[in-house]
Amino acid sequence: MRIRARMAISADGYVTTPSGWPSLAADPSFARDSHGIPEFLDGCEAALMGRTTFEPALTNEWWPWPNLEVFVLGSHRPAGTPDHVVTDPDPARLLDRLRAANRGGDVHLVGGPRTIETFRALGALDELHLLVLPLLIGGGMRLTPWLSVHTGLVLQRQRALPEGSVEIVYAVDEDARPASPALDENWLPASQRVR
């Protein structure tokens, strides 16, 4: 089982629009089967996410994870949550429940930078896929400071996609942490330091 996160990011570095929507939603060519989504989900048996990502899916016209087991980090079970969805407010316990249910397939870690960092800090992030979009958004949420700048990343592969995006896949390897003095936490502005 590998836990893989896939984040779309604008060419100017934003993972959300200024109004908080995922940057992928701003791409006019976005569709359910675009941007390498089917290939990424092939081999996944589960989705792991935070409540903020999960709740909008409850009112979506189509269920985004039709063939996946769904595990949600949240303190309550929202109305309309399908019976098969597992919820838990404790990330370590939710991870244990996910591992106990896993049959060997991969897990799609869905969500924003805070959710991804929560599970990375638990040692539960194996790959980070960045989908660089041919868009300049100009504002929104960035991947850091939520995802630690000390995360070790090792390039695995990259590919251009038909929609004009580029997918870059990194293995997360904490032994490959950046040693650059420029990444010393004291160098960062206080708002970006890992808490």
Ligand SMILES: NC(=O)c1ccc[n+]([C@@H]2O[C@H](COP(=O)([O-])OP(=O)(O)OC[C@H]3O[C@@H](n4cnc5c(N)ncnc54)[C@H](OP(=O)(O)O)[C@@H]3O)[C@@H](O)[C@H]2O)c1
Given for the second form:
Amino acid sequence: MRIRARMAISADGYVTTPSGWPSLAADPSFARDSHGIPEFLDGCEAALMGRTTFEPALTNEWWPWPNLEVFVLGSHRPAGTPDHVVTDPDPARLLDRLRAANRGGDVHLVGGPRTIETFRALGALDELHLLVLPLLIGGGMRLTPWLSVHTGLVLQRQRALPEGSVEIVYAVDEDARPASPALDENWLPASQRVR
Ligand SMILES: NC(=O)c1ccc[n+]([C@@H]2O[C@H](COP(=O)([O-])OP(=O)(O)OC[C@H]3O[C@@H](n4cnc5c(N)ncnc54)[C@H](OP(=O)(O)O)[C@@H]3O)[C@@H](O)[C@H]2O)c1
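Could you present the same protein in the form predicted together with the ligand, rather than the form predicted on its own shown above?
Starting with the chain above, the whole complex follows.
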């Protein structure tokens, strides 16, 4: 089982719009089968995400993860959550439950950045896919400072997609952690650090 995160990011570095939509939603060419989504999901059997990313799915016109088991990290179970969705407030325990349920397929770590960092810090993040969109969004949430700037990334492959995006796939490798003193995450306010 590999845990693979895939974040769409605007060309000016935002993973959400200023109003909190995932940046991919701002791309007019976005559809269920666009942007390499089917290829990414091929081989995935579960979706893992934070409560903030999960909640909008409850009022969505269509269920976003029809063929995947869904695991949600959050302090409470949002009203209307379908019975088959697993929720847990403890990341290590949720990871255990994810592994116990695993049948050999991969896990799509949907996001958001805080939940990606949580599982990275547990040593459970195997891949980070960035989908760089041909869009300037101008504001919103960034991947950092939520994701540690000391995350070790090793380039695996890249490709241009028909919609004009570029997909970059990194293996996450602690041995490749950048040691540069120019990288200092101590400026991050305590309120913005993951628990
Ligand atoms: N660009 C993309 O591809 C993409 C993909 C997915 C999401 N997004 C965007 O990302 C944004 C949300 O990201 P986010 O990072 O703010 O939220 P998130 O990771 O989706 O969810 C955060 C919540 O997860 C729980 N959580 C996270 N880390 C935890 C930990 N260490 N211990 C216990 N609980 C923990 C907490 O739930 P409780 O508050 O219940 O305790 C926390 O409030 C949304 O605007 C979404 O649109 C973008």
